[in-house]
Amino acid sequence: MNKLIVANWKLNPLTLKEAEGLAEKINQVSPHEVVLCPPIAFLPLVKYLHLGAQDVSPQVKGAYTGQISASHLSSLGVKYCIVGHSERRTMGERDELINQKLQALLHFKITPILCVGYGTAVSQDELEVTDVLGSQLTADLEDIDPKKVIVAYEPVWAIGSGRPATPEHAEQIALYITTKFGVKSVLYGGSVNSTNSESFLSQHHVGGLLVGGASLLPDDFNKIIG
């Protein structure tokens, strides 16, 4: 089954040459749709079939120094954009701003990948987790057509910890989000690697993966994307 696998390179690598070299080592052919999200400075120069951005401004133009608008991304041929990642939320990004970013992206026909899971804890049961996610999604998706949005469930405790959620937990959360909010698809992210990726991709309601550290290791990432 064709799924969506998104590589979030974050603030890596250090140089354009390294970024170009990394993209060249990632297989262009996969049974899944694969999206690379390099740092914004490298986005116009990295060559790959599907490219995404890691963030966007809620503003289209004007006196907003250092911001990147959805119009800019659209002109670069960007198809996807990550919004609301836990690292952004940690820096103080609120649901109201995330909602504005979603609206800006959809106006320019860019598919948002909305990250939720910030504020969850490994000790919480499923009901407590869905309470946190429900609050985030209700605010983030206000006045938004959910069928145009992809959600990435990233339990914050799993990101970069080497302790992913179980595939069964990811499946139940994906089922909850798609059923209650009607979004296009739900990805799983959080310590995904070539050893555990297939167990997540085999879940019926998990629509794909958001991959961080493993996406910087071409051999590992090529195993993930098949």
Contents of the next structure:
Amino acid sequence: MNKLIVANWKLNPLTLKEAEGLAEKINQVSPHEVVLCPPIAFLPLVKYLHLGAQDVSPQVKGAYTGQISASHLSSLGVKYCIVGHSERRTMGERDELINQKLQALLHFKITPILCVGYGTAVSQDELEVTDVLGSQLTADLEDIDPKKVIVAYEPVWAIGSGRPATPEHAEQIALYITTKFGVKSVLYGGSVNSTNSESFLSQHHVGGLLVGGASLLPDDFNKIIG
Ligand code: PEP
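Having seen the form predicted alone, please provide the structure of the form predicted in complex with ligand PEP.
Whole complex next, starting from this chain.
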């Protein structure tokens, strides 16, 4: 079944040459829809069918030095944009700001990939997880049409740690988010690699993957996208 696989390159690689080289090594043909999200400076120059941004300004135009507008992304033909990644939430990004970013993206018909997660310990129980996710999603999606939003469920402890959630846990949470919030689809992210990707993709309610570290390794990433 066709799913969505999103590569979050974060602040990598360091040069345009490396970024172009990395994109060239990623297979263009996949049974899934594959989106590369390079650093914003490289976005207009990297060649790949589907490109996404890693963040956007809540404002569309005006005196906001250094910001990237949803209008800029739209004029580059960008189709997707990650919003509310845990690394940005750690830098102080709050749900109200995330909500404004979602509004700006939807105004320009860019599909947001809204990241939600929870806590720092693996031991948190299921009830606590859905409590935290529920309050993040309620605030983030206020006055937003949920059917236009893709959610990426990323437990904070699983990101970049080499300790993924279990596919069964990802499935349960994807089912919870889809049923309770009516979003377009739910991706899983957190230490996905070429060995475990299929076990997540085969879950019925998991609509795809958000991949960080492994998306910088072309051989691994090509195995993930099939
Ligand atoms: C991420 O940063 O969104 C992510 C999922 O990273 P990693 O795959 O490296 O855990």
